[in-house]
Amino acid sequence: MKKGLALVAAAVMALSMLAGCGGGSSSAKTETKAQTEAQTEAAGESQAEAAGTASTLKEGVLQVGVEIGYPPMEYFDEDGKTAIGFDIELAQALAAEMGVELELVDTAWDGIFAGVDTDKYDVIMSSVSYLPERDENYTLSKTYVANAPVIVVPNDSEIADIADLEGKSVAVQMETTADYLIQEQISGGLNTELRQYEKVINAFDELKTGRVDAVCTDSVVASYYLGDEANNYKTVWESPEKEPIVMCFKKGNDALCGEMEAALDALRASGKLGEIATKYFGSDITADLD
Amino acid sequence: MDAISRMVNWLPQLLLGARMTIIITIISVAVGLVLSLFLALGKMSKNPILSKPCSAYIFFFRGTPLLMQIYFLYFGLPQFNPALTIKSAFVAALIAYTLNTAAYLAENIRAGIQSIDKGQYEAAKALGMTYGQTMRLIIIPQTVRRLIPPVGNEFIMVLKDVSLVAIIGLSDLTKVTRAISSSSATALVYIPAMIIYLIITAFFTFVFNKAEKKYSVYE
């Protein structure tokens, strides 16, 4: 939602989301030739391409660039200074798996990509969505978690699918992927009352007071905003159009990308990845990324 | 010409939003006016049991942002007690705007009543009228005319304040305008939207001017 929502890129994404760092990315490049107007985040693409392929890890410290302020992916605990969240815990687990120390570099989203280009940190783990133009300018890992619009309803609701919203009301945050998704459904003939709110939290407030029948929102935020009441609600539908979230490296840093992907695989195999996902999302949404 | 045809295409949606804006404004100001009369009389009362709560009410609603009042009424109250849940956002908006505008109108009414010359009260008293009779038969009819300009002013303020209802999911003229602006990726829609606001304001200004003329025959 916040980070690089590109509806137009959805189709391209679906084809190339699992391309990974090395070989597969060329197909993504050819797919995206048409998108000449797509924004380019790299300040100097050519320099980035000229960068070496060796891991940039120095003295056994993995520096991770992250914009801390996007719950539940990365945010500060109630004390206002302890970084927590899915990305944070995953980074800690990855560093432990790789046998290196972790250093989090809190940085503004604006300029986060320039930071990896200038070696301020080795990798960005900050809910970076896969975008074809990012794939051209950076080395992206395979998808480690995917975001998708989901429909959340109370446990006793009879709504079991997006089509069941017929004759019901659904709350969304204005101008998000979820909002556009429901609007598309309405223009496609679905008769549902769309209630738009400025904040995600208000859509959930409406659900909790029973003033709407369902909420449509990003899968990664759904359980966070349900908070203590998460057990009273269920996710009944998930969009097939997923927004893959990847680790982002300086272009050509295939060595570190490969190393971290291997560590990620190890965490998945050991069940640690699923454990962290369940902690933050209420279920293991890293299990089925296809 | 393309711009004009686009603006015309947006009109049906904009007018639907304008309808919501006008309905909320008219109902809240009308109901608020009744409520405000009691608040004004209460605040002027010599009995502290009446005047203190009325003063506190006016102080609270004029002293906190309307945005927060709407937010609290709709999202806050249910969290204190589920029984306080207002089912409909529209009803919640009507309540919030009525309670808020009543506080402002009460001050207008109080000013209107206190602007009537003291001699009028004394004359009424000399005729043996009670306070209630004096108010009902002498003071308030004269106050009405003096009240029309500030009430018209408050009406126009509410008309524009209704743009805050977007936070509780209602679609007034401003919300519709913003939605069109973001979906069509142009700020062009603000032109017809502002024209609609001006037309509404012009119409009600005309109505209030007429009323003022009608009631000024006694002056």
Contents of the next structure:
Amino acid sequence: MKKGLALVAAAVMALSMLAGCGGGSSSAKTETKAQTEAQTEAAGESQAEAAGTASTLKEGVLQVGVEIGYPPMEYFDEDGKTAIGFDIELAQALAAEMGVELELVDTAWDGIFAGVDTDKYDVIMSSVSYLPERDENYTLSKTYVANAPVIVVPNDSEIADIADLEGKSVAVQMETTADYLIQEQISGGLNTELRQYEKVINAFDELKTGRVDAVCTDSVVASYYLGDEANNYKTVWESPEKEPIVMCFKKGNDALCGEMEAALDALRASGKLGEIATKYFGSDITADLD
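Same protein, different state: after the form predicted in complex with the partner chain, show the form predicted alone.
One chain, no partners, no other molecules: that is all that follows.
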């Protein structure tokens, strides 16, 4: 895919990381005072947790980097201003579970990772696929959606498999796993014309007008972009390997990763995660995740 959990004590956070906090009477008074202070301190900690004490850049605010242009994961509603989609609603639910406010930072995909590196936001939640090289350079959460690259073609196309792209043209959103997949195929000897676009919607526009033979993209977004014309197209190939979608943090930010994973677990346990998934995908595609 592109561009990818309730606060807990420090010990729980560490476990939730990806692999992927004088005389007798005087002694009695001292003991009573110590017990009172301990109770007061515990109450204060409980109140602090309820108020939201996430390890975020801005106190009380979770700043999330997104590329709002990748339905049904993140996109603008009909008013052109309101951000909606699976990632958006999940980010809202996570922030609420953590007791903090949510601030979305709309960022172009080609600069989204640089943004988290330079502390422009706390985390990227924008259909980020798990890749080994990303795992080396960033702190990645556990999977929250499983996805897979697919190839979409017109119903009358003779393309039936990825190998059938030989001598054909295929459109992708640049710097996505679909882009990398086709580049790997070309490196392996596949003679296909790769056309890269800044937005995935541009790739589907090219398919609809007949300027390319196929589109390679994510299974969770393919049908959405075809819209009312979906019946005129078909998915002819899907990668046998599922593509984990994760949250992406600046390297070493294990504390916030743990807090958000704990909140994600709470949303899964309450059924809220499945509810959001069903709303956007038609079924709870998160049910079988570990």
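No experiment lies behind these values; they were computed from the predicted model shown. Numbering follows the first chain given and starts at 1. Definition used throughout: the rigid core is the maximal C-alpha set that superposes within 1.5 Å between two forms.
Undergrad: Superpose on C-alpha atoms and tell me the smaller rigid part's rotation against the larger one between these two forms, in °.
TA: Comparing the two forms, the minor rigid body swings through 50 degrees.
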